[in-house]
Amino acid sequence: MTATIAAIANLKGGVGKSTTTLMLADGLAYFYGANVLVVDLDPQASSSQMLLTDRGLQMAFDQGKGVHHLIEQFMANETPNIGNLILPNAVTLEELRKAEERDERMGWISILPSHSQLRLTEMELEEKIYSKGMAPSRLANYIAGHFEKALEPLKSLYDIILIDTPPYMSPVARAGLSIATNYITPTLADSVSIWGSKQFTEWVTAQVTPHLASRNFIVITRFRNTKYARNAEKQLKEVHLKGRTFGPNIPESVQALNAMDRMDLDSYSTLRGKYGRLRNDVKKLSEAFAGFLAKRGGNAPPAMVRD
């Protein structure tokens, strides 16, 4: 089986990209027994911090882990070697950890972490390349080729590769989008987010893939069940993002914020303890995404293994 690569992306910031990434990673690993790799291309490193904590993120940096080293390999014209840059244990769920201890692994999460250093590395690369007259789009294509070579030997090891992208279109972000086969677009149900999501999908359709609509999975996050939000949801589904597949709405909840706050690198929570009332929302989100992949005829994760 070859891993499915999905980019979580939107040009609008603050729409829950990293939260959606983690909910999907947890849900697919827990409910489907999927082996998930999170690739964090956002220098803000939110996904990395949520999975690893501040201490874990610094430890990863000190150990030479992280996506910025993959960019440095590109800058040095080296053959990509991603294996040593990945942290193989980014699991926060007690159930998955205990199953691993019993040698009965049924789902796992690894991460190629980000760090604020990534943006500095990006800037160094851009200054070097642009001074030679190369266009950003051409640089993005070269980086995409580097990423593809790096991930190729890993595709048989993972079921799902989730790429968390930044809310801007740097060559690195564009490369991450271009190697994806599916696109997850988190958005809020408000006018500003609708505009941002519309602009993003139009740009991806024009610059990355003309087949975006059939490959696009939309998640409305932090949803408040108000008349205004329901009207915005209707506009998204019937006008601005018509023809896309919509997953379940993720309700606005303090629990969602708490779920993303890992106490320490050595701390674990049960799925119910981590997500509380949102546990069923995590399940519905992973079910809907698995169904979306199966409908597309792509490599869907294994059959559900837990309730």
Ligand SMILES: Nc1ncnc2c1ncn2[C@@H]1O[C@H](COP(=O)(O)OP(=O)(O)O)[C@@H](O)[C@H]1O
The other form holds:
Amino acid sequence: MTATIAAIANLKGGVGKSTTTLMLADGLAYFYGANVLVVDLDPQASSSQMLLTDRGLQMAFDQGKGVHHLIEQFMANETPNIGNLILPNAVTLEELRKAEERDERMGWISILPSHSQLRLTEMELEEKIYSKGMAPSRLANYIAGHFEKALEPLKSLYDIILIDTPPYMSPVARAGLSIATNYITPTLADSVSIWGSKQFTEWVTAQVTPHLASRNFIVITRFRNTKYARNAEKQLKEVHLKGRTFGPNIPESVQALNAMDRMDLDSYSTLRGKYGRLRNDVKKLSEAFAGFLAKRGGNAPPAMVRD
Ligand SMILES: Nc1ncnc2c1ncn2[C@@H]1O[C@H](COP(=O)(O)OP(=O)(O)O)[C@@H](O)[C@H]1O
Ligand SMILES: [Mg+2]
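Provide the structure of the form predicted in complex with this ligand, given the form predicted on its own shown above.
Zooming out: every chain and molecule, the one shown earlier first.
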């Protein structure tokens, strides 16, 4: 087993990057029994908060976990040591927790959490490096090398590594995107988001890695079934992002808000309890993404293990 690395990226904020990251983590872990690592590169730490709750996030920080330490290791020119920075038991689903109790490690979610400290560490790094005259793109390449070294020993432990990124491309975010073998772009079905997604995906092809163009999976999120949105969807599929792989639309629903609001660090929910009516959307999203990986160079999880 060697993990596929997928980044969830769009320069536009609020398009559902973090929510899609979590839906895919839950769906791939639950339906495919995949061992998933979520890497949160956004100092806003939304996906960390969704998985760990505020209290869990603070505990993780106090225990010296978090991706900012990986950047500190880079600054200190140290060999990356990522194992201690990860929370291995971030899973929120009852079924998966029980499977773990029975020692059936089929499907698991871990997280390398983020924290607002990440942005400060990043700025410290940027100031230090830029004062020496290094270009941001070059710094991003060095950080990418550090990330690759860090993740290498984990690739045999996980089936998939999902990298959630911030709505801007700092060298750290850019490094995360460039080590990905494919990337997922959530977008809304409105004209501003269409324009933003088109600019962003073109920028990735031109500036980060051309090979990612054919390995781009698009998800229209918070979809409201109106004539306007259906027309925007058509524009995306037939004109602006033509030729890319589209997953199923994720409907706008209060259930998505509830699903990402974990009651407490010790609270677990069934997949249905967590997602309600959206359970089937999570399943369809995971199926489409697994199919995309099978076709586009990733290591797809072989078959569904639960229904
Ligand atoms: N399907 C959905 N239905 C309703 N609200 C959603 C849905 N997906 C995401 N949201 C909400 O939209 C906001 C932005 O989502 P988020 O995943 O944080 O986006 P990003 O990571 O791109 O900034 C959040 O408040 C989130 O709860
Ligand atoms: Mg986010």
